[in-house]
Amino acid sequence: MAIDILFKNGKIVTDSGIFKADVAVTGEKITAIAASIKPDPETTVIDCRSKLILPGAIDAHTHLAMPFGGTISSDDYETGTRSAACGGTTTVFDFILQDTGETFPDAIKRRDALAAPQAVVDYSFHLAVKDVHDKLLYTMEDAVKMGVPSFKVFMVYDFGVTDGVFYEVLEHSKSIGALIGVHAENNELVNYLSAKYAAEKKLSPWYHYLSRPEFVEGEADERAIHWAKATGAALYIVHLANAQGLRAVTKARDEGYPIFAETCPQYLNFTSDVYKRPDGRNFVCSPPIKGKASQKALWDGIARGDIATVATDHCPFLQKEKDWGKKDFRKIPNGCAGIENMYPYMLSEANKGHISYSKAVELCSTNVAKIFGLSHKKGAVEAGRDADIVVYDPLKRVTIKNKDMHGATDHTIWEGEYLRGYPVQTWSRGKLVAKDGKFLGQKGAGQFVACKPINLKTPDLRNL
């Protein structure tokens, strides 16, 4: 078999170690890995001397073109996936919010019609549950068969579900191979505290944090885990940001329950002090960024393996929209940009010695593929998998500036952050889509990736 592309002289990073080897690609697949591979006459050779060869990141949590807070998130499927590519992310999971009365397969078809012509790298979906009445619950199984076996419930917002619906969804998930994710915050307390601070004329962004204090998330995490235990269902806690919830995750995992936790780079890099800054409104997201103790707990949870993945919760809005809340935190659209910054940030932390490169790959790629049923195609530089490859230069130095980003957002909370090392090439299924900060891909080149149902008996998940 002829070799189309050959990555030579680099070091491959896996979730368990680093080794020197060449990587051969034919068509869209990795076809061979060996200490030394001889190119064919027509082979394109990529010299990776002094560089690392990584699997493309998989961002398990994005909100592209999402209606929220009276507007729509500023990145659509084209600009969002373009940003992803330039940051070394080659697969994104976007959330589909089910409409009232809509079957889950119809929701998938509706959003895929929007994504397919736009996406520049591969994509998949999670389904956000809104309505399960009149047998709509039972269309979950049809969605699983279509390759979307992951569902999310919101315990907050006006489109959130009741406790009873949450329990019903957990109960049903076991028989169909579905994984249930949860945005865990106590809605009643958020509403009460928001109204309380508004009545007291305390409306700066700092009160976004105080209206959703640490225990508001922690208590909801504990409840969600309790119900997952009671039903025997697997649970994936999205954007975990607090120490109390993490303690509950650790306890459940120590007891042998299939509880998986995700956190986000903003929680690892910033603390709640950002809400006191003049631009504090730009950091408003939910759950809010927490205090130093919770930040330390998250890093400790990563070290222990109790946090399984890192994702972005990418949901950016324009500055003029964030400015709606200059004088009232309740009017600030919740969400920040991060899709282009996740992998570079986590790899920079590895370069600085905070974590290992293998841990960064595990959190941002390999574990995501395992949990969401993509290990047959994604998540590792391995023969037989898609040629989603990132060439990383550990010697490159980058200070993040929004003007250098590739999305449709006019500001970033990452402005001025210094990174040690940076992705210099991103390949999506054997095609070069980004190089040295320039996007080289094509609109519509991304493909929907069908995920396999969750199977807790597989070694992949048993060992997480």
Contents of the next structure:
Amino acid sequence: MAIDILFKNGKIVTDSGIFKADVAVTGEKITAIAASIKPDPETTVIDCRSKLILPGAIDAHTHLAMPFGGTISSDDYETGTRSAACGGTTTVFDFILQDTGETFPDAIKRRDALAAPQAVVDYSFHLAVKDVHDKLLYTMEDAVKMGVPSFKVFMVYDFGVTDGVFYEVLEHSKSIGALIGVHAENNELVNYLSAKYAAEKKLSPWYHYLSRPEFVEGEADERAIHWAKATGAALYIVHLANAQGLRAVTKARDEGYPIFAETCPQYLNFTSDVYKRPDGRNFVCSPPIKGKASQKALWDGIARGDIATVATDHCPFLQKEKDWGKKDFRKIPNGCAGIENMYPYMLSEANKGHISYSKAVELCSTNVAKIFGLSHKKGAVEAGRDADIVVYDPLKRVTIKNKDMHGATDHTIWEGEYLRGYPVQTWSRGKLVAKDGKFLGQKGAGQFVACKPINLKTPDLRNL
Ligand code: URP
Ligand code: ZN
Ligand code: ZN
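Show the other one: the form predicted in complex with N-(aminocarbonyl)-beta-alanine (URP), since we just had the form predicted alone.
Entire complex below, previous chain first.
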């Protein structure tokens, strides 16, 4: 089989180490990895001297074109995945919000009809559960068979579920190979505290943070873990941001329970002080960014392995929409952009010596593939997997500016952040989709990736 592309002289980063090797790609797949591979006459050779070769990141948490907060998040499947590609992310998981009364397969078909003609890199879905009455619960297994085995319940927002539904979904997940994710915050306390501050005319973005104090998330994490333990189901806690919840994760994991935690770059890089800034409303997301102690706990959790993944929770809104809440934090649509910044940021933290490159790859790619049943295709630079490859230049220096980003959003919370190193090439199934800050991909080239059912007995998950 002729080699189409040969990445030569680079160092490959895996979740367990770094080694010098060449990478051969034929068609859409990585076909060989060896110390020195000879090109064929027609092979395109990419010289990766002094560069790192990484698996494309898999963003486990995005909200593209999602109706939310009185509007629709400002990146659709085209602009969101274009932005992803330029930041080294080659697969995105998007959340489908089930409509009331809708079966899960219908929800997948409804959103895939939007995504398929637009996506520039590969994508998959999680299903956000709203309604499981009557027979709807049993359509979960049909979704698993369609390659969507992960579901999320919200404990907050007007579409959040009761503890009873959460418990029922957890119970049901075990027999059908599904994994349940949770947005954990205490809804009653959020409602009470928001109303209290509003009555006191305390309406600046700082009160978004104070109406969702650290324990509002911590208590809900503990409760969610409690239901997971009680049912014997696995649980994936999305966008974990607080120390108390992380302590509960650590304890449960030490006891042997399959609890997986995801955090986000915004929680690792910023603290709640951002809500005192004049542009504090732009940082409003839920759960809110927490204080210094929680931030430190998250980094410690990463070092210990109790945080399994880093994902963006990309849910951008335009400045004029964020401005709705200039005088009232309750009117700010919740969410921030980050899809183009996650991998560069985590790799920059590695470049600065805060974590290893292998840790960044593990958190942003390999573990995501393991948890969500994608290891047969994605998550590592390995023969047999898709040629989703990032060439990373550790010597490049970048100061993030929204005008250089490739999404549809007109501002970013990452403006002015300084990064050491940057992805300089992104390849998606053997096609170059981004190079030196330029998007080169094609609308509609991204494909839906079917995930395998979750099997806790596989070494992938047993050892995580
Ligand atoms: O503020 C956020 N996180 N917006 C997106 C929806 C969610 O809760 O994940
Ligand atoms: Zn959420
Ligand atoms: Zn989210």
